[in-house]
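Take a look at this single chain, the form predicted on its own, given in structure tokens.
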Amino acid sequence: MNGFFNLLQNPLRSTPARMVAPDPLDAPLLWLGKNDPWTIRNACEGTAIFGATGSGKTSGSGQALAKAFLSAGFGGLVLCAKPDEAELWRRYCQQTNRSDSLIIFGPQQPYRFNFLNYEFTRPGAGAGLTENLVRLFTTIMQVAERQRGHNSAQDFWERTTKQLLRNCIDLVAIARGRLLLQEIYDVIVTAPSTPEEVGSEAWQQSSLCWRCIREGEARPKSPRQANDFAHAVKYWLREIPALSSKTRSIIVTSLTSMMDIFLRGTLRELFCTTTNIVPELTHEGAVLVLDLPVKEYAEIGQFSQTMMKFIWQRASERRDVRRHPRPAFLWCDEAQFFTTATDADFQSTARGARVATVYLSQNVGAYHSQLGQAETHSVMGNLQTKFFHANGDPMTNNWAAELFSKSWQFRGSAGTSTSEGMTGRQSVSKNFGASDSLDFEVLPQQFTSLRKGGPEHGYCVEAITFQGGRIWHATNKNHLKVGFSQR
């Protein structure tokens, strides 16, 4: 594995004289211009890559960044949208001598991750906290709800669903000393539906909810557990039976419909059996590729990878970077499938956690369709480096032009006119003029003509680059056109 502080070179040109970096984070990963390094620190401030299908965003800037991370010894988590992505990363690892670091996580592989028991038993002061587990579920549900066209921000249903989940987790964890998704599901579906059913012997004999209540009563408990357990019992024996059947049905279904996906088939085997792999391996250099592409597995690929991303982000935030300084990357091509409202919060502290986030997508509208406009701008605002490849989307091109800002542009004009007098003689007059106007530094139409690679463009892919707060030496402006070789 290549060293963490290796100085890398732009695939299009030789590296300039070696720079001595006073801080490891200032070590260059790529050279985007003769005196314009892109450093580990820049990478940890987040990156967004835009480009239309066929623009070369994956084989251009995407490939350059991916190989830079691998060559520098980063570990990372890779989310897959397309069926060929796992093979692409296998090739990247071969080309950078990182094959030994590659872990493919998928149905045909031996790796398993019981996400619920991991969160319940992992090291750290926050392990097993009910609210952390509730947040994990509700993050997945955000994606599920927007897929179904619902508004996940409806306060009442969100609060009541969290309440159901919170009391279920407390009941099962205290009664059984473990957390299994199947048992949480069974407690919910065997809860009493009427006040009369609570006293029914037939219900008590068939209900896991009732058995957990009895088991929990018999187990020794800390004062905090005793308080939480008492609240949970009141909820299951008093509040739930008192709800109207319609209200209870909506609350229960909104949660169990998402759980059901994880309790059968591929996802049950991968995420609800045993654990022989954990996200923390990426902090030691493992490259974990989630081979559950959305284009192949649809909903279950999207939900499972979003869940893994969220767990990995939290694991990255709580690690001690003084003891484990190796940077790690988060890679999402077709990132609109995997983004959630929590990403903006994570990215605001990602640099301190030494996480280099890279999100690739065709256009801004793809994010709007999944997150809404406000959340999109919140997430994009925290990704400081942006690469804009060839694109025909007016919204994205205008947004990019606005990002580069406007400046006073000098415009010259000239013209001639011909007139014919009473005598038939012609006269010619010429006029010249000039004016200053406030106009885009980079016009939106310039993004439509960037080179897209392939033999017709000499296998060169172009992008216009922006980084928040940076003036590039090569242009003395806040934008820079960069070329990337597909070879």
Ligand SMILES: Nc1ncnc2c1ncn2[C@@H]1O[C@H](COP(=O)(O)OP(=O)(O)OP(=O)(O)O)[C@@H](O)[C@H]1O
Contents of the next structure:
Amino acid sequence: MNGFFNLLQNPLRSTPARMVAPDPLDAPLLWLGKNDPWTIRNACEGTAIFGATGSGKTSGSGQALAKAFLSAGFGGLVLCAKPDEAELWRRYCQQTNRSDSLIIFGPQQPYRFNFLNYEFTRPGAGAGLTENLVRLFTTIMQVAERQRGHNSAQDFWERTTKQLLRNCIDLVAIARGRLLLQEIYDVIVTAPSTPEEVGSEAWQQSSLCWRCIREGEARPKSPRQANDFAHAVKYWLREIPALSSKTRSIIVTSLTSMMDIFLRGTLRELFCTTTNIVPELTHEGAVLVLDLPVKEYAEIGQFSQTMMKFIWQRASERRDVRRHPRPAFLWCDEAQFFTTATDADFQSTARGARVATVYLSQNVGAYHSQLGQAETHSVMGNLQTKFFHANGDPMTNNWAAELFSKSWQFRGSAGTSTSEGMTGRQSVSKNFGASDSLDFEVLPQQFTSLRKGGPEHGYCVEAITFQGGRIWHATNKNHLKVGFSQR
Ligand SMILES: Nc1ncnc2c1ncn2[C@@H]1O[C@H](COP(=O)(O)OP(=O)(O)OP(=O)(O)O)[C@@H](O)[C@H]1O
Ligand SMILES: [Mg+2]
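Next up, can you give the form predicted together with the named molecule of this protein, since the form predicted on its own came first?
Now the complete complex, all chains and molecules, led by this one.
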């Protein structure tokens, strides 16, 4: 009995060492130095790659990481900034024998993903549905508006927009038993604009908002739906008509202008018709490349890929990693286009979800301009491995140098001075000195002289690597210069 109790208190004590299986997360993906593995666990703690244009982000560290993920059998989601990105991933997949896993999602391809239908019908949807969709729409709006600076007025608009969305989604979902973006849009634009209009027959006959209220009243509802529906009806018939027309039009247009682009052309076809792929495929090994490059499709590419990233992140958080243990990666080149405030949140749980995020961007300023300073630091602080390629940007170089921190450096000096006295005789004096000073471990200017690949650098790309809390064996320091072959 005593022995059994002891075992409960310290189960490992009686386990022979040889029976402790190695944690699969500790498997090396890359060797950054002879004794410096970069493991799946390290990858799942997130990576940020910085470097000027042509410094070798894509063909250096990017290529090495991408191929390591593919060779290890990861699935993944790839967001595209440049038009040649899908082709690049096609090549990576060929070179790592993963062509069978590749799914290119784009206008010329047969794949479709009706995001509202997916959210509405996926297992486990229900209690969280409305809030999840509200967060999804507001995330896209954040990208659309990129309102910087936090003030109470902004809070007001954010709150009221979320309120409108919440009430609209509840009304349509309960009344129609499905969610179509076109109907969400139509309910918003046919809402009553004055208290008098609510009683007007002309409005009632032409308004989808009114029709949904009537249909919802007639439908059988669970107690929770009955409560949410009654709340939504009060909102549409009392609150909305009582708002000043200016306030209402700001809320309405900020939403409809974002929805509008999903309701026409390429995005409607891809995201609002049928569904023949789902994000969960990446958890089974699919490499899903969103071929809607921002450089070609501008905001259409930005909104749709940010939306897919959000949905994919939520799907990855929901995944049961015991049943689906295969790690997956999230790849964003020119990541500033796709980063949102919710990324820091996601990143803090990414290791549990076995997601290896890689963000590539030229400099910190690019993130600042999209996210603001505080959010940039929050997102970057959660990406543990950082590769710094050649860069001439002082802000990034100083930030990187600060990251590597300072240490006491010993400086010796020696000199000779000559002086001529009043008598015209020269005297020579020699001096020797030594001092300690607190200096950068890696000087900001060291980032300007790293090798950038191409024939002039022997096809070698260099980066200085940092990983939160890690001392590299090769240097016994927190910085490590790593060379990557472009070939
Ligand atoms: N496979 C390759 N073989 C040889 N040289 C290459 C290869 N790929 C790129 N280069 C060259 O190496 C340099 C680095 O290119 P790379 O595209 O990796 O830079 P980058 O940092 O990703 O730039 P950007 O910010 O423009 O995306 C460039 O001069 C490029 O022309
Ligand atoms: Mg690149």
